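Next up: just one chain, as structure tokens, the form predicted on its own.
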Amino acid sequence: MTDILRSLIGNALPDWLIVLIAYLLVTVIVLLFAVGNFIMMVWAERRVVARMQDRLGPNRVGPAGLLQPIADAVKMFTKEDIVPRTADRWVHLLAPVVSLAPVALMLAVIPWGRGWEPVDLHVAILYILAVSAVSGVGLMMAGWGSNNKFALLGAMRAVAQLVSYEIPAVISLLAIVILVGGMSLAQLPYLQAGVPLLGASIICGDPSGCASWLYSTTTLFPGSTQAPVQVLDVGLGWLVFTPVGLLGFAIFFIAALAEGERTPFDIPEADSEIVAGYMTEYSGMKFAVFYIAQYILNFTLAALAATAFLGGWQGPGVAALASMGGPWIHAAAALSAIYLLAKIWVLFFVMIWLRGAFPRLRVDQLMDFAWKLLLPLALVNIGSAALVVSITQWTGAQWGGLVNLDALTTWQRQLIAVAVSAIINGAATYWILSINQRPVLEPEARDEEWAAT
């Protein structure tokens, strides 16, 4: 953006002002893009869930009800802002802002296309995990500041849920950090070029140049004596096609459902149990800010899942267009942005589908699922990721003489790592699921258990 402004303005403005204007423009574009997606996501969810439940959904305001979100926004802007008499007014006011601000900050490090990164932060994954944790403070502020027992109970349940599911989510991303050797989200799509299973690890030594060529003859290890390999870069070397990436994606997506308060993890807003959770005492635009924060969080988590596990903006044709140079580089960037947006919307459709298909979990089931199932699987996945790195990158000296894989080619090492990690993850998943399986009870015993709960 800075280069574009310099070419348009020239020397009319000082350099620092051009940089400032460029950052402001990028911020406005990203926020408008997120809000536009929020509007479409609300409309799509209402229409899709209605079809799943044999209803029509919004269909009166505008063609196919497309203007219904605009009408709802006007209603929210004009509704009276009611604050309970005994509530802490400042905490009640700031809670929605504290919930929305971290979500907006997370958008800054998502690579939205090839070369379209608002900020290329070397510790982007750590930044997202740190910033996302702040939103839980806003939820607790809403429950406490409302001076309402139902709101406080909903806030406590929300924070407990966020803390419980943030741990397996962080560990699943840690496995990806071990595999790629860095925490930069901007570099992750480049590392997922190439072909399934083998990915870009055998395409080039410099990750930033992986997507610039259709073919490469560089080995995995710079200066290696192994014969060079030639691989067609079709943009499908996604980490989800590997055993470590597949298990990590499943864990992270389930944790994202819980952090975004999606069904079956919508316990913080269990309207049939505690009115509306931490939002019970909110109305008008304050309620709308919570609503916007939740949907933008779902959008951001889907974008993070797509970037970390589904190749981000990678896809067939991106590398081919980029290798042609000139104006085709911009065409490659536009195509890559379409790929990323399509992946985000597919993940969001799965969220909608789960809402229409599954009932809400109980609190004890929700906690057991996080601590007894997801956490052990995430820890096993870290071990598998470390083993993959050792098989593909360690020399015989690093193995201490126990194993010597130096004579194997890059392809053989990669396939051995895939096979070993698949066996470990598959066996661990089967074992952990089996020990957590509930026994099948006779009808009389099941009725007694239900009565006890």
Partner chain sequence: MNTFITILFVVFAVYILVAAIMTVTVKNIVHAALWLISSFFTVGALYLLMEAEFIGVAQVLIYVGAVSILILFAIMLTRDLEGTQNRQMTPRWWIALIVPAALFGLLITPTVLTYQWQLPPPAPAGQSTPIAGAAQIGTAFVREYLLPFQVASVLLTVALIGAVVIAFEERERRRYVPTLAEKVRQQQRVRRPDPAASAMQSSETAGSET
The other form holds:
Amino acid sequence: MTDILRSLIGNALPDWLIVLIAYLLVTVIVLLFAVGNFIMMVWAERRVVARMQDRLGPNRVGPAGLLQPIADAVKMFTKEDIVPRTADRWVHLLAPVVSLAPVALMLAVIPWGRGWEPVDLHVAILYILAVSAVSGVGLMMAGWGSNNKFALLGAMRAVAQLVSYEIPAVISLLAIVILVGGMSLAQLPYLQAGVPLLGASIICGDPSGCASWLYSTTTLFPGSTQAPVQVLDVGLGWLVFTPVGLLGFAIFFIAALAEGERTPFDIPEADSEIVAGYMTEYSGMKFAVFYIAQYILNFTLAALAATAFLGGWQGPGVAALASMGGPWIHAAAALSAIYLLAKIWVLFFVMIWLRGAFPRLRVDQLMDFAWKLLLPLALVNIGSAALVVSITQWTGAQWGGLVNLDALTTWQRQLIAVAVSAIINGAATYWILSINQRPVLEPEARDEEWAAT
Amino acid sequence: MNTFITILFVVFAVYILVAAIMTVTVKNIVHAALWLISSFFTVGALYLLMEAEFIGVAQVLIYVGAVSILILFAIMLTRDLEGTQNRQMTPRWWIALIVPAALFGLLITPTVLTYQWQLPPPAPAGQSTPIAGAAQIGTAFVREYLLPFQVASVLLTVALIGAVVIAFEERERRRYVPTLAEKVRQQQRVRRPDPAASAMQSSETAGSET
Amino acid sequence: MPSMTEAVPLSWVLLLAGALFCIGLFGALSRRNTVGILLGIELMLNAVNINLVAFWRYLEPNVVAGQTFALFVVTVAAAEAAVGLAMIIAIYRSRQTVNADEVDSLRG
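I have the form predicted on its own already, so could you send the form predicted together with the partner chain?
Every component of the complex follows; first up is the chain already shown.
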């Protein structure tokens, strides 16, 4: 962006001003993109859920009801702004802002396309998790500042849910951090090149005999000191195709549903139980800000899941286009952005689908699910991720002479790693699921059982 | 660019101090906690300015995401009844003011301003000084700081179990909170005492008199 | 790449940390509410952390010791907050108050 501005404006402005303008422009573009997606998501959700429930959904304003969100926005803007008399005025007013701001901050580190990352932070994954934790404070402020028991109950539920589901989300992403050896999100899609299951591990033996559109040049694994090699690359080495990535993706996606307060985890705003949760006392624009924050959070979490597990912008053809050089690099960037957007929308469609299909959980079921099922699975997943790294990257000396894999080629080692992690993850999933399906004994029956042993 | 960083630093510093002062002086304890959270967040931004990415993000994750939520939950679980919290300061709060003021004015400021720091020479033009990042911290935690790292994890486990044990309340000892219907029934019983019970009571008192 | 070491002298950062520490000390000494005392202690721990990170950045940026120390302080602060708040809740349950000067049954 800085280079483009520099070429447009020339050398009239000092460096720091150009950098500042570039960042402002990128910020505006990303925020507008997110809000545009928010509008489309609201429309899509209403239409798709209506279709699933055998209704029509909004179909009056504009073609197929496409302008309905804009009509809603006009309604929200013109509504009266109500602050309850006993509310804590400033806390009540600041709460929507505090819950929207972290969500907007999360957009900054997502790589939207090949070479289209607004900020390349070394600790991007940790940054996203840290910033998403801040929105809990906003919910707490909303619940307390409204001075309403339903609002407070909803806020307590929301924060308890947010804090519990953050742990499986963090740990499932940690497995990815171990696999790729870094916390930078911008690097993640590059590392998911290659073919399904094996990733970028099939090396071209003879550099002159490999077609350039099928092979690309990469280092074998992050941090390796060997020279870059030619590997078979069709842009499908997504982590979700490996056992570790599959389990991690399942855990992360469920945790993301809970963090974004989607059905079946929409307990904090269960309208049949506690009115509208922490949003009870909010009207007009303040309500709209909460609404925007929630949808953009869902959008960002879907983007994060797509980037970490589904290859991000990686897809067939991107590397081939980029290798042609010149103006084709921009074409590759555009194609990659379309891939990422398609993945985000597929994930969002699954979210809507789940909303149409599942009833709401109870609070105790919610907590059991996080602590007894997701957390143990995520911990097992970390173990198998470490095993995968050791099988694919360690030399015989690092194993201490126990195992020697030096003689095998890269793709053979990758295949062994996949088999081992598949066995571990499959067995652990089966075992933990079967434990959780055992009926919980009543206290009296449990005492009797204890007495019998 | 340097002026820009200086301005940023001054803005952050002033905000941190103002938020801290509000934290210790404001009357409403929830507002105090919210000021503290904003101060934590700005300290995280200050770490980013000092190019300590990992610490800055960890600060936000742990302090703003976890500790502050813990504090807010604790405040809401221990809310005082209305009207009892009219005095926030201890009676001799002015002594508490003198000690930190003296510490700052007489000890910290002169020491900091007069000591000659042996700063490393600035990097030659065009190069940047090597800075230890997240990768180096991670390596250090499994090499030379392995024992402290494990002790810290044991400490966290102990704190986790300890907090649960201390705050755990057995079901039988839980304070009984009557529902609205039970309250109303109780009040009605007080207002219109049961005729049979009052007759028995009067006979008892009559018996004790004789 | 401009850095903070050229733009801001070390003593400014240390003065900021010192002032933050003293404000936290005042809060911890003057509050009646035990949660308020805890808030003051958290401020003091933050001041220490600013100091550690500043020394790391200005004096030896290529060694990790300062950052590691700061991370340990954060760990201890989190543990301290968890146990301290659990104690406050336990005290509130048995005496219906969180004011430090009303919890004085050990006074001779």
